[in-house]
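Okay, so here's just one chain, in structure tokens, the form predicted on its own.
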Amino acid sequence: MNEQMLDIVDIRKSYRVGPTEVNVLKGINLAVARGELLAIIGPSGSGKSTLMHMLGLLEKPDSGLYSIDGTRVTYDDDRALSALRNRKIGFVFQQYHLLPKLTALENVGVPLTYRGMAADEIRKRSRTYLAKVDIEYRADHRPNEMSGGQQQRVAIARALVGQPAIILADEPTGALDQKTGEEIMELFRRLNREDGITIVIITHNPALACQCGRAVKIIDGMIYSA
């Protein structure tokens, strides 16, 4: 079995603005080990926020190799990289991003019914996974419903619901206060450490990147070690 869950080598990014052509990613080197806790740390402008789109399969790269889950990624044919995302990477983001006309049951069905599973096996797998994150007892409600906190347990349950490779989380305690952002980190922390799942943290937060397994610095588009 791959122990690596995913490795990048020599990513290059760049954008042009107006005349001008700024390198965001200038070489990114990073391997993340099958059932790491991860967090990639650094101040705006550091180009994570580009770094978790490239991870995310979300942009194409210059340059550079990427492999997920010991699966080369290839950007020439979108509707497989479209299922390949969705098979392989969960997302967990700062504002949640629930549609807020649907309750949390089925928000966090979504991902499952781009994959054409039943309706009641979608219900029955997303029931278990809001169970998993402690919010079954919002199943019937909407965002608008509920708190902050309890609308991101909602979001990790979506990011779950397809038992994904790779769970990359983008300053997901951003918006909530201490405490929320605490219990939220401590549900990763137990996601990692009882299921084994791989987690990839992007972050601003030295206090947030402290509970990770390992921690990396991106700055000036180029990873250091913490």
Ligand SMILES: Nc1ncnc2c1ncn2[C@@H]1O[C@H](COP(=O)(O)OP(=O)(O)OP(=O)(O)O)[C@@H](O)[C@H]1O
Given for the second form:
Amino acid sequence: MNEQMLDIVDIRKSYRVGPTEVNVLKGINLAVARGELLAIIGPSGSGKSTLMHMLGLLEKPDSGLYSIDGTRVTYDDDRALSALRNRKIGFVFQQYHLLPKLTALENVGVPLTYRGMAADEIRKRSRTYLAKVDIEYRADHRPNEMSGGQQQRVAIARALVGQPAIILADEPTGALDQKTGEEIMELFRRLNREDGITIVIITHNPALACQCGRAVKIIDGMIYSA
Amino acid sequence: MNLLRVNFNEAFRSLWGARQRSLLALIGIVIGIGSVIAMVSIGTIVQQESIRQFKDMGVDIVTIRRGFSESTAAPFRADVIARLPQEKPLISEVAPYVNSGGDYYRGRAKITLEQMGVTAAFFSINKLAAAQGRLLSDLDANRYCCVVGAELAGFLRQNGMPEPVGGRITVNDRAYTIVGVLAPSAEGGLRPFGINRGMLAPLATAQRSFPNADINTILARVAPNTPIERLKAEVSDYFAKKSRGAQVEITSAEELIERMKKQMQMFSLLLGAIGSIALIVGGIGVMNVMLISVTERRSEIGLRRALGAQRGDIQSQFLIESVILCLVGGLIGIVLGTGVAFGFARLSQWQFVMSYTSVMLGFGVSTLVGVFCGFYPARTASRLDPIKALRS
Ligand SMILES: Nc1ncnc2c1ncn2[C@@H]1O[C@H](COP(=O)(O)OP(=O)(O)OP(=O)(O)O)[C@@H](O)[C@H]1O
Ligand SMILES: [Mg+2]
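Okay, that's the form predicted on its own, but what's the structure of the form predicted in complex with the ligand?
Complete assembly follows, chain above in first position.
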């Protein structure tokens, strides 16, 4: 069994905007080990989100190799890619991205519906993961009835519910005040420590990055160890 | 399976969430499906009604008309007609008649009266019954007596003849004693026009005293299961021989029903087409609402894709939404359209028939409109780039 959970080799990505070509990722090499808690820091516009979309199979690289959990990713089959995303990736976004009309419990269950799982089973699992992130008491609330920190906890439960290979969090504390942000960071560290969940966190905040096991820095599309 | 159910719930939630917009789209579909259903149902009712009038008289009736080409303009001769059932056993009964219309006055009051000369068979073939008094019999030949139609009887009662039976009615300077009043009879089918306003005198009397007394038409009853082609051949042959090469036109009730059914189908089709225009407008409304819905929910679509939804999952989510919208609209439209048809039948005093084909049609068409008008928006949704959709 491969020790690496994620392994990317010489990933490149550029966008064409009008006549000019913008090179966003200029040959990224990165390996994330099983059970690792990795922080990616870098200035705004350096390509952090682009890299995360790449890792999350939402974006196709121009060139380079990508393996996740021992599987080489091929980009020609959208069905396979969607299924891989559903099973291997758990996303946490800065803006939470909960569905406004669904309750917390229903929001958590969304990834499982795409596995064709039975409704009862989905509810049961969703509740378990809400409890895991200490937000079960808000199970029947809708997003607009919850604080930012509470919403982010629900979003983390949603990322966890499918038992993915890796959690990808893009500035998960970016929209929260400092205290709540620290609570969310603490939650990530606990999940990593107690359950051995592999997590990649993108952040602006060097202080938060220090709390992670390892940090790398992206500057202008190139990666450096920090 | 669960995904389908979730999609259904989602669709209802999202339609309810944007209920004002959904309602507008719904109204379009309701009007569209409603008018198709109303049109087709009314077409069916009209068709059933006219066929019912034919069936009322019996489908074993034919009319034999004198050909109108110049050389054979001689009218039918009563004695030739009378022998027809004996010579051609396919015909069991004949009822030649003459008719001419004209104004009839009582004081200042006027009615357009139908003067008819008939034999006893005329009453049985046309299924006419006496409401008062009696019908004419063959023994009345040459007598100046008559029976009057229901409407004419009503006219007489209102204009100084409270008891028509036994009264006298003067037409073209001849006075006829009224011996009976007919029960009202429906117009249509092979039944001669205007019986309700008719003054029916014995044929022999009519031929002596009516201004225009040529026998141009014969109603005849045919033996059961007679092939119409053979009947035509034999009857034509008979008149050609007996009446100096006279030509005849024969029309059977069945033929007329067939012809009418075809016309009615065209009519229904036309009505359906008119309704379809409303439906197209409604469909465009649905497509519009779905496109807005897709645009508004771009970030939801992006998120769902990020959580592992297949393109097909997204597509079916929106497709289900549009089909539900159209089906709900269709259901209301079916109820309304059927209601309109019911009201129409009531007003026309026609028999209402529930057209199950049109109900099925309504459901089928609304599903189709839902799929058709939802397809493009749903496809657009499923083709969105997840990242761009998420960022919006
Ligand atoms: N779809 C695109 N088309 C063109 N340029 C793009 C596109 N996506 C990203 N970029 C460019 O790529 C660069 C990196 O963007 P990215 O969102 O990855 O930055 P980031 O490091 O996440 O920044 P921030 O910290 O502000 O979130 C930016 O200069 C951006 O303009
Ligand atoms: Mg970013």
